[in-house]
Amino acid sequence: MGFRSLAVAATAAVMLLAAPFAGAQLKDEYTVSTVLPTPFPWGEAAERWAELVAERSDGRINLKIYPNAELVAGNQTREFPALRSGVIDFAIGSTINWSPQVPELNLFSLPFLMPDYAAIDALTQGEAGERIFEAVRGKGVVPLAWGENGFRELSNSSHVIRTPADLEGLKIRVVGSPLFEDTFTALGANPTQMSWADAKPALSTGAVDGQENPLSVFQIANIHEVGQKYLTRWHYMADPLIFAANRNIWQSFSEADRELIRQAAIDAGEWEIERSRAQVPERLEAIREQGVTITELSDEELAAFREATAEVYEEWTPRIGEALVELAREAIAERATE
């Protein structure tokens, strides 16, 4: 083989190396894993943004949403090891159910860390976003944008809550996340780690004394039909959502592909985001014809809260990352407020 045969040959070989990571044939359809499907707002951003990618790809680009964690049997926490393996192509994951293989998301999870929107907005925009992105990164998926699931409210079928000492002894539903139990351990709560399909017969059995969850989960499971007849709103935590892709299926299109999937991304999450908290004052009403009693709480009283959850953020901090929580706190601080 001459020198011409042989530059051409190892020019073939370097672009078929390359090819999957330059713009390879597209897939007849991409995955894409929610936990909740419409018409919660998880699931409404999700085809949000498969809409704005089919638009403005012209078609080419399709993306499936498979919700309930179908991809994943329903097991939510399994979610970010299928999306890094490639068993998901893309996924908007809860930060609660990252956690686990992200420690840093647990930041999302801290007590009455966030008592605001402009507080969320403080984090997830600005510098401690970008850290958290770069964790993510760092577990081999691609993060893309942000979403909401909103602040996470309390209920029960007991009574009125509105000091730490009410919650003493009630079993409350909690999700899979080891600080969600310290935290109402710390409150006086028993809590109880179990999947949503079973939280519901159990509240209704009252094996299960309260759950807590965004409103819209509330209002739109219809819990109160399952004795949650007492909510008190303390926006203890928040669940920031994320657009992320695998690594692999992610450098696998052009570079004004990628370019287009983010900024629907971005797109969808910014209407998501603000389509749910303009829901809210509805949802609160719905609520209430639905016979529940809401309680707002004061100043006062949110910092009885804190107060007795102080010992969770001695125990979590060094595991999130002592400069990641000094960075939120000092842009919360600092954030501006209406």
Ligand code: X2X
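Can I get the form predicted in complex with this ligand as well, since the one above is the form predicted alone?
Chain alone follows, minus partners and molecules.
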């Protein structure tokens, strides 16, 4: 045996020896990226996950949360690439923020696709959800569980919005996803993409007239303070959150620890989804008390918005995948409703 093959054999032997102990090589700390901190439901989901993992691993596995997308300098649409490349170990990300890299995630952003919570669940908990996780895996990231940012409602500083015509010419801050540009353009508004970090300043200077976010975000971030006096509950889309891991980090854990981390993510996600949905009535009350005019839309009013955004489906269905959109529509049509 020559020196080279001896070296190869020795390396192979070391690898074989090391393999059973791969799970023992834990880092002192694993980074978890989120956009929103506590007390937003998103940040609470992260906290819960870290707590459950610490508890169930007797403190062996330490998840450290980095909110405000700080690991990517606040640039939330760079979170997915950073998770894929290993700059970040774990993340809980919004489907909107990750959609530039995973086109299938735009499914949830199709306007008025999901009329209620049962519709969201029909997607995330069914075959559509599995296919979406498959797509995330295909991009080199390991998806673990679902959470929820929430149904996104529309606010502005100018007037009550009841019809698409009311949106005409309004500058609306949107997240950096091209589908949102198309939706708001179809409605006659002027969408402007920017990170969450820039949104409140832009609202306060009047650089933009409005924004869209879940009620929890509107209330906790005190969006009413920056002149957002009108809120329309149009539930036009909801962004689920995905708990996920970098692939190499994931493979560095033992089978048992992977199971522990995954189950903790599932439990934290379920806890957060239930809790944030249950908080909606009190959030509405609090926002009303902040002096905001809240507008509910009738079915006919909603239909006008749906019609005005129909072209978004034509543009985006091929990018998301015809089969996935069809599967989603069927799952929603067949969902259990009370």
